[in-house]
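Starting off, we have a lone chain in the form predicted alone, written out as structure tokens.
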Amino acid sequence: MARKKIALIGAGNIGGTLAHLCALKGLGDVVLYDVIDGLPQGKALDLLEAGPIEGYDVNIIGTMSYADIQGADVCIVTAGLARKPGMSRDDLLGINCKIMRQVSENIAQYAPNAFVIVITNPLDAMVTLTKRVTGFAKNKVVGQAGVLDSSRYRTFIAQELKVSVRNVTAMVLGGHGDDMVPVRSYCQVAGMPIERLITAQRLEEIENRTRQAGGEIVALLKTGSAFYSPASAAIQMAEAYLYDKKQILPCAAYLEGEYGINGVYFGVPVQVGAGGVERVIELTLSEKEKQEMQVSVSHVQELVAAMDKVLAASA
């Protein structure tokens, strides 16, 4: 059986980490694309030379030509400006709109059957733009946000209780921004409701840290944003698709009435398998969580409207 082909659009820190994980996990051959001459080629060669040590046989190429992504099974998009200290994800809107439009046009031309995972910020707007420009079905374009945000929530809960992260299940929904929604009612530790283990006040502090977790890393790094954890999150989504895992993951999916939301990408639990986003899982939320979801979707709608203005001005 021929190996799958995975195209990584953007060879920065996330792209390089994605390529490394793809090779280590044997997910398929990798095409690492970037506009900076030498960057994708150098990282690809470096990764190839680690193959004999790590024992992977996948082929990895670096390129500046979109033609090399021809026929990719999965495209993971990280291209765009990363956040710097003092910037919100929304501040990236103008420049990343232009980049994502070009990226999407080339994916549509060269990889028309790919499952597309978008990481570029502001996530909810960028994944919306990708679907519009590619014209792909809603099940074939998805945003990576909730898997990462949920992992951060799980990390902080595990640290608080000094337990294994494997014992913590949690889900963060909503837009990928400061008003994301950690769903406390579905957070458990070894099956025990989190509210029986941590006080409400301390949970609020942990949830606020989860909302600000990306900014916390940006402030520490000073010259960029998180890359290890976003790459791991996207790879989990790609694996669910490539191996038809039917895995329930929180992702930015296009909604058509679910949760009372229509016509936008929004973070919700979905089933990911060989059909891409195969179904949306509708949870029963508390009244507080419903209100938080409404605040979050309002911000996503404002963000998409701002994106539309940027696109209209540059038309």
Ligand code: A3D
Given for the second form:
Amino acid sequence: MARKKIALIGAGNIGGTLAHLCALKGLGDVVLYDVIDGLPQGKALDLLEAGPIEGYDVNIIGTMSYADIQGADVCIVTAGLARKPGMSRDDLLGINCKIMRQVSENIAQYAPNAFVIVITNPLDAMVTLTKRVTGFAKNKVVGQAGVLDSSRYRTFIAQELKVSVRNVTAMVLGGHGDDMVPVRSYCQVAGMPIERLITAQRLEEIENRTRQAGGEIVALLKTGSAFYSPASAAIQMAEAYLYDKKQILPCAAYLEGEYGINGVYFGVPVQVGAGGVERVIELTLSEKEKQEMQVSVSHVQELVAAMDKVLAASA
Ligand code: A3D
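Right, the form predicted alone is done; let's see the coordinates for the form predicted together with the ligand.
Everything in the complex follows now, all chains and molecules, and the chain you saw is the first one.
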């Protein structure tokens, strides 16, 4: 059986980490694309030279030519600017819009059958743009945010209770901004509802830390944003697709009436398998969670409207 082909658009911090994970997990041959001459080629060669030590045989190439992504099965997009201290994700809108438009045109041309996972911020707007420009069906374009945000929530809960992260199940839904929605009513530790284990006040603190977790890392790194954990999150989504796992994961998916929301990408639980985003799962939320989802979706709608203005001005 031929190896799968994974195109990574953007060979920066997340792109390089994605390539490393693809190789270590033997997910497929990797094409690392970037616009900085030498960066994708250098990272690809470095990773190839680790192959004999790690024992992977996958091919990894670095390129500045979109022709090399021809026929990719999966494209993971991180092209664009990352946050620096003092910036919000939304501050990246203007510049990343232009980059993502160009990236999406090329994906449509060279990898028309790919499952596309977008990571570039501001996430909810950038994944909307990708779907529009590629013209791909909604099941083939998805945004990574919820897997990471949920992993952060799970990390903090595991630390609080001093239990294995494997015992903590949780989902963070909504837009990938400071008003994301940690869904307390579905958070469990070894099947026990979280509200029986941690006080409401302490949970509130943990949830606020989760909402600010991206910024916490930006403030520490000072030169960029988180990259190990976003890469791990996108790889979990790619594996669910490539191995037809039918795994339920919180992702930014295109909604057409689910949760009462229409025509935007928004973080909800979805089932990912060989068909891409195979279905949206509708949870029964508490009144507070429903209200929080409303606040978050308004923010995403404002962001998409701002994106439309940027695109109209540059048309
Ligand atoms: P960084 O290390 O700067 O890498 C981005 C790469 O994109 C650089 O190597 C650039 O050269 C490259 N690039 C710029 N323009 C183009 C273009 N036109 N075509 C192809 N490549 C281009 O950033 P990073 O890897 O740390 O982050 C990448 C993106 O992911 C940023 O927008 C971040 O804000 C975002 N991000 C999202 C999450 C989510 O959970 C959604 C988390 C962390 C970062």
